[in-house]
Amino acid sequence: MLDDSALDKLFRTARTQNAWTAKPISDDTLREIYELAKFGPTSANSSPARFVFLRGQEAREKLLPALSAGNVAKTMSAAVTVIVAYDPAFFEHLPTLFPQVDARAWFAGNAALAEETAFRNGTLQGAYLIMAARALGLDTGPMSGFDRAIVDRAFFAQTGWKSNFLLNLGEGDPAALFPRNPRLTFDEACLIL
């Protein structure tokens, strides 16, 4: 079992950041985040998430037209912004990722099932990326406030990938945090049957 310090870092005291310091993130750290996150479970080891790490000014300028007004400053000042995306054709990798059976056949020709599976499991993998970043001492700021169609045209016209959410990474500025909002209690959110 993880100790209280680790649980705090991952959950209890971790916060969604709104402002960032200028501390950079190395390519090695980005690779390390992925190397941890890739081990999170997905259906049939499908691993449909795709991650685009935006660090440079040119890449950020390409993202800018898609951002809602409230997300511009925090995105432009983060050390890295990740486009958490998914590959609707993820099943092409299943012969390698899940060789036990012909899992590719479950999805090829069934676009609705492939899309649902890719979105669900890609979202899980985005959450694993958040937890991996926190485990390595980084702060995170996931966001939904952007135009997916603009992002998909600007970044994924050649790949067919689809954006899911954005994730800012870096060292957060605690002075910009809002008071922590309440959460539902166990009894409000859970049933034991």
Ligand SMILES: Cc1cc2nc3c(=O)[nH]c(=O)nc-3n(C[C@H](O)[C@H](O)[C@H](O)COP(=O)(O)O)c2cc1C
Contents of the next structure:
Amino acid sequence: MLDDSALDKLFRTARTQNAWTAKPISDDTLREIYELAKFGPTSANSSPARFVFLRGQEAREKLLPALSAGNVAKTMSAAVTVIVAYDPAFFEHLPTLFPQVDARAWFAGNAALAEETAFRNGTLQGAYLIMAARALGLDTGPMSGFDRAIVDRAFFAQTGWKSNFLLNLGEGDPAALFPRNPRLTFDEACLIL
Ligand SMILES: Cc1cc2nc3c(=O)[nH]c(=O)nc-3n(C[C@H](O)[C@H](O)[C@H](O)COP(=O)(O)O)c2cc1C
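Hand over the structure of the form predicted together with the ligand; the form predicted on its own is what we had up.
Below: every chain and molecule of the assembly, starting with the one above.
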């Protein structure tokens, strides 16, 4: 079992950050985050998530018109912003990712099932990415306040990938934190049957 300080870092004291210091993130660290997150489970090992790491000025300016007003300053000042996306044609990789059966056939020709599977598992993978970044000592800030259609047109016209949510990464500035909000109690959120 992980010790208390690891559990704090992953969950109890980890916060969603609203402002960032100037500390950069290396490409090696971005790779390390992915190398952990990729092992999180997905149905049939489908691994539909795609991650686009935006660091450069040009990439950020492409994202800017899609951001809701409240997300502009924090996104423009984060060391890196990740577009957490998914590939609706993820099933083309299944002959490699899940060779035990013809899993590609479950999804090819069933667009609704493919979309549901890609969105569910791509979202899970976005959560794994958050926890991997925290495990490596980074702060995170997920956001759904943006126009997905604008992002998809600007970044995914060639690939057909679809954006799900955005994730700022960096070293948070604790001065901009709101007080921690309460969570539901076990009895409010859980049943043991
Ligand atoms: C999927 C998702 C979308 C979110 N969208 C936004 C957003 O657009 N803008 C924002 O400022 N915070 C956004 N948040 C941040 C949440 O409000 C924050 O994670 C939550 O209140 C818990 O805060 P804490 O981690 O500091 O306790 C989002 C969080 C998630 C997971």
